[in-house]
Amino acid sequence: MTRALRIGIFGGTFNPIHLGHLRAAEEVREALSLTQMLFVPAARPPHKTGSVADAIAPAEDRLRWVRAAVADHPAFAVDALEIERGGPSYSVDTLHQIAGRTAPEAPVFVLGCDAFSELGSWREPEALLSLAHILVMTRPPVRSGSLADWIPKCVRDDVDVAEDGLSARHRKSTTWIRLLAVSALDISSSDIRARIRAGRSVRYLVPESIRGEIEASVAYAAEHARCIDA
């Protein structure tokens, strides 16, 4: 019998993408033997707005960018179905989407342990913890806690977390949620915009096959424009 291919999500603005992300999705995809790690860029995050989303790379570059970082790791490999969706990018949308492809396993949704927070906000919150697994991760400076301290209010009533605080079962579903601490280097993509628009090396922060391109990037170039003329 083929044994089921276990997939995870990393979905995210990766503007631009760097080392930090590449190190924890490597961790998680370690950490469960995943199969494959599937990185989603972001076509419209509807989270980001007014001068954050004016600050955000082409969807074109952005996802170009992504596919050469994965490009020399045998289980990275990109999927541009939010970009070719168009619109705002709905994680629920796009988890409908992938665990079709890989029913009967439910891929693992990869979410920071700040994002998984503010999940209440986000569409259709019961039903990205019935369509995934998620795993959610701790990244400097947080370190240790309880998913009980970040599973959000509109969803408490969903799952049953463990004695330990590290994974909870969802009550109407096989699905799961995990915490997994991850050594992820503290790199931020908002940092690294903020060091191109002062002229600074971002040399070893992000991959150096695209370290030159993300420098130029004109989208950044006109961020730091606005800077100057506000």
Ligand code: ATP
Given for the second form:
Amino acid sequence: MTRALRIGIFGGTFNPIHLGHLRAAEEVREALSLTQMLFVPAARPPHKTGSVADAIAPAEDRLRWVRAAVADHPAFAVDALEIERGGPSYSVDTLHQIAGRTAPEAPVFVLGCDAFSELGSWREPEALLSLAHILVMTRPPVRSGSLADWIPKCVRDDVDVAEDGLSARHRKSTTWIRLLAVSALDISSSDIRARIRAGRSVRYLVPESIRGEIEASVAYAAEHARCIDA
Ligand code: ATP
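How about the form predicted in complex with this ligand, since we already have the form predicted alone?
Full complex below, order starting with the chain above.
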């Protein structure tokens, strides 16, 4: 009998991809025995502001960096569907597309606890929860906690949280939510962008093979920030 494919979906702006993303993805893949972890870079994230600190590198650059970053991992792959679709990237549209491919097995949507706690402001959070299982990763400063603390109000009545706070079941579908404590790597894309703007080193925060390209990105340059400010 062949084992059902279990696909993880790791969405993000990846502006730029960093070692915090990659290590967390690897720990989730291992913990859930995922057949494949699909990195899905957003075309235009609906929730980012467009300020200097949020300056977004062109989608084709972010996509190329993600591809290069995962190239040597046999179970990591990249899906450019959000970039190919264009316009604002709504996760619910992405999950519809990927769940259609993995049916009857639901994919596992992977996100950090910071992103999970904001799910209420995303498009159709109720649909998100029934289209895919959700794996919530801890992210510094959070080390542990209960899912109940982060489940958005609008879907609180749709799920039953287990007593230990580490998992929850969807009442109307067969999907689950789980919390996984991953190694605490306090790395963020915004910190990397700030370091580049300030002319500081980002060595050992991003994969070495793409560090030069990331550092040279016009989008992250101090001059570019001045242009946006003007
Ligand atoms: P920014 O600092 O620009 O907001 P980011 O570092 O949060 O970016 P995203 O591409 O927005 O990166 O994140 C994609 C997903 O990865 C989100 O679900 C986020 O919670 C998760 N994530 C990012 N960095 C880490 C990390 N260091 N540890 C665990 N999860 C992370």
